[in-house]
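Okay, so here's just one chain, in C-alpha cells, the form predicted alone.
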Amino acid sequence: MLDARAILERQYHEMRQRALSLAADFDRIERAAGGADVIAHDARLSELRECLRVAIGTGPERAKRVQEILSDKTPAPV
C-alpha cells in the first residue's frame, strides 16, 4: 500500500484538474442567463456545495458521506 505522500504525488494533477473543472462549471452557471436564480434555488447545487464541504473536511468515510448526500431520497413506492 502506498503512503500518503505517494498517493498525493500520484493523484495531485487529476485532483487539481477536477477542482478546476468544478470551479469552471460553477462559473458558467453563474454567468448564464438565470444563473442567480439557479444558484439561489436549485437543490442540486446545494447538494454539490455540501459535498464539497464534506470532501475538503476531515473525518472518516468522506466518499460514503458524499454518496449519501447525492443519493435519491424519494420514498420507495408502497
Contents of the next structure:
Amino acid sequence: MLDARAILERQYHEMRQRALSLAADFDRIERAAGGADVIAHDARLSELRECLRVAIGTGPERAKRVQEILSDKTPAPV
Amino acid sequence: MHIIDPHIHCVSRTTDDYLYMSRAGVVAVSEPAFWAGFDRSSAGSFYDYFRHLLDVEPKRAARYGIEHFSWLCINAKEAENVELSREVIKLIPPLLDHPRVLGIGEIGLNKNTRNEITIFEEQVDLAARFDQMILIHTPHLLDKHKGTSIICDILKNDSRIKPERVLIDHCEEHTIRLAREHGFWAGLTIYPVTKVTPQRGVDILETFGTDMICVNSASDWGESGPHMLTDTLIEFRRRGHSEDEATRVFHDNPARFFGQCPKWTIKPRLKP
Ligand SMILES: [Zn+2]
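Please could you give me the other form, the form predicted together with the partner chain, since above is the form predicted alone?
Below: every chain and molecule of the assembly, starting with the one above.
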C-alpha cells in the first residue's frame, strides 16, 4: 500500500487541476448573460459550495457526506 | 476545416498521430526543439536531434499531407548545464538557412535559475544577431508566473527584439496579460491535466479576444495528444462560434505569426 505522501504525490496535479477547473466553471457562468443572478441564487451552486467546504474540511467520509448533500431528501411517495 | 498545430513534438509521437492529425484537418505543424525526457550527454546528441527535426520529421509528415517546420535551440531544462549549452548554441547558426527552420525556440526558463537565465539571454542574442523569430517556453505550474515575468522583462529590455516576432507559449489565466501587454503573441497549450484544458482554453479566447493567440497541443512524451487541439476546436464551435471564427483562431493566427518567416508558405484563409 502507498503511504499518504506517495498518494498525494501521485494525485496532486489532478487535485490542482480540479480546483482550477471549478474556479473556471464559476467564472464562465458569471461571465455569461444573467451570470450574476445564477451565481447568487441557484440552489445547485449553493449545494456545491457546501460540498467544497466538506471536501476541504476535517472529519471522516468526506465523499459520503458530499453525496448526501447532493441527494434528494424529499420523502418517498406513499 | 484546415487547422495548424503550432507546437507539437512529433519526434515523440507515433505515426498514428500523424494519421489522426491528417484526418482532423491539420495541414501544418511546427516543432520546437525541447527536452527529450532525459539529459543528453553531449552536443553530438543535439546535432543528431536537429537532423531528426529538419530532415526526418518533414518527410514523415509529408506522407500525411502535413507541412512540418522546426525551431532550434537548447531547451531551458538542459540550459542548466552552461558549458554544454554553449556547445549546442554553436551548432545552430549554420542550420538557420535550412528551409524548414522558422527560428529559435523553444527557449525560456524551467526553474528560473541563474544558469537558465544566462543561456536564455545568450539565445535571445543569437536570435537578434541572425534576425530570427523566437518561440518562448514558459515554466510549469508554480514557477510559471515568476518565469514569464522574468522572460518578458529580458525581451522588452532588448531593443533589437520586435515583440510581434515573439510568441510566449504555455500562457494561462494568470500570465496571458504579461505576454499581451508587451505586444507579444501568446500561445495556449491544451493538456488534459497540467496546463490549460479545452474548456479553459476557450474561456481564455472568449475573455481576452482571439487576436494574436495560437492554440496548440504541445504533444510530447507525457500525457498529451493532438486530440487536445481538436477537442478545443470542438468546444469553441459548441459554444456557438462560427466556422470562420474557428478558422481565424486555429488556422489563420498561426499562419500569420509564422508567415513573418519567408520560408512559411501557408497563407491565412480569411481576410483579417
Ligand atoms: Zn514544447
